[in-house]
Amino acid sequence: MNPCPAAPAGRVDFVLVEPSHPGNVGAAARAIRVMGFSRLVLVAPRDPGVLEHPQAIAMASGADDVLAAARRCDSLEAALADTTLALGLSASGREFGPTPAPPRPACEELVRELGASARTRVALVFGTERTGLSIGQLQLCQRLCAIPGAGDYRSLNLAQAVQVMAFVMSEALAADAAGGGAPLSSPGRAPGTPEGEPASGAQIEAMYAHLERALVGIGFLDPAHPKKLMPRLRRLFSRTRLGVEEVDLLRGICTKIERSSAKDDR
């Protein structure tokens, strides 16, 4: 049975970015379904008809409801538009990105996010089978996670990685619900979450775009030679959890900068 949309498990998205093998999509659907999740999101799959592909249906092995309800998006930005905390899976860290955490503490943070408000949503983001997530895609995730493995070989099949994370996420939710020790999602604001309503992925990306325009307007950012300014700013803000009011404040500052710059150009 699918979890209630308002329940914590109903606010967890498993996002597959540019999957190329229908069998992996079906196996991923099975993996999350058996762990009590139902929300599968595909970003620009190589085969537009992958959800109806015989291999996907066969590998889903009865998780047809997950395939039928899967959401398709043209971009990762669109997939994360209403997400308040996204966890990207990566075998190693990336420059200007957060340090990858092991699966258990990473999933426990997602559970705390879900407990902070009924409006919060989280996503676990998995890259393509061959190359994983790109640097740009990882920059859209506020947190990174690395599944540990042998030092000389850490390559997991996509569906295997989904299974591992779905299992750990399910355990974290179960432990929180059972109240063993201090609840992860205790009533009120969870540690690390912003005061007030947390900003969504769409709101944060709009803020970054506004900030970039403002910095170009005052000549602080040269679009022809941007260097690594915006990735550094993304890393700076990813260390915090921005709320809606904080995003609005930053955008207000950007608007003031743009108006002052326009006056100076007259």
Second form
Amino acid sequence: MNPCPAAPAGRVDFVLVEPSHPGNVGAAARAIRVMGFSRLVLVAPRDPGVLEHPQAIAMASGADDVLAAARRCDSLEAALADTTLALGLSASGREFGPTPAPPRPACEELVRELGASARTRVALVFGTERTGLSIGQLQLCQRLCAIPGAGDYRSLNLAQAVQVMAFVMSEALAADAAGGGAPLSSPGRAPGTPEGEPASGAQIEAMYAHLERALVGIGFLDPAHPKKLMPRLRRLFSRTRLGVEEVDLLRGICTKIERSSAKDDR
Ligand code: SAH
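Please give the other form, namely the form predicted in complex with ligand SAH, since only the form predicted alone has been shown so far.
Next comes the full complex, this chain leading.
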């Protein structure tokens, strides 16, 4: 099955950050294919030839079309450039990351995002086998999800975590399509979503870079001692959904700050 690109399932990326085991990549391809998804993205896989690796092909077991179409990116920023809402998956929360949600409400929010406009794209982001997602990688995700487990032992194998999330995501999409009650993806804005087009990952990252430059320019941010200013600002902004116009507005303010601090320097 290959969902139509404009259909909600065709706008869902499953992103594996630095996967090390070819078998996990193949098993993840199978996991998403069985649940009706097709978009697998690999960020800097340890083995650059992983998609052709015999273990990956064996574990994909018939989902080789997903492997063949998988996208490879050098960085998570590049992988999320067109994404409007990214959900990071982590067994444990991180300071300055968003508060973790359980899978069902997290996937329902992704489904609402997909319903907000045909141009929205969502991503589920999984970390590397040994260490999971780093703080910097989690900060590129606006939302965080933890799959609950038995107390302190809840770290799943990578492909198993992909399977759980692909299943919950497909259930949330099916519930929405079946329309029990108000559809999650009904036209009209869901709470917290912007008017107009939502900003993409690339637009939001460019805004943070601009904000950082402006804050350095006025001496509010000391690059030698940045403390946790940018992570705190990221956490603040990621509590809301930014639209393209709002990002433009914030960047307009940054430009004015830069101009007036340049004038002051003269
Ligand atoms: N030792 C690592 C485990 C990584 S498992 C750690 O503690 O983070 C590989 C990936 O699978 C994780 O980065 C995460 O994306 C996903 N994963 C595994 N178990 C999970 C859970 N209980 N909840 C959410 N994601 C999980």
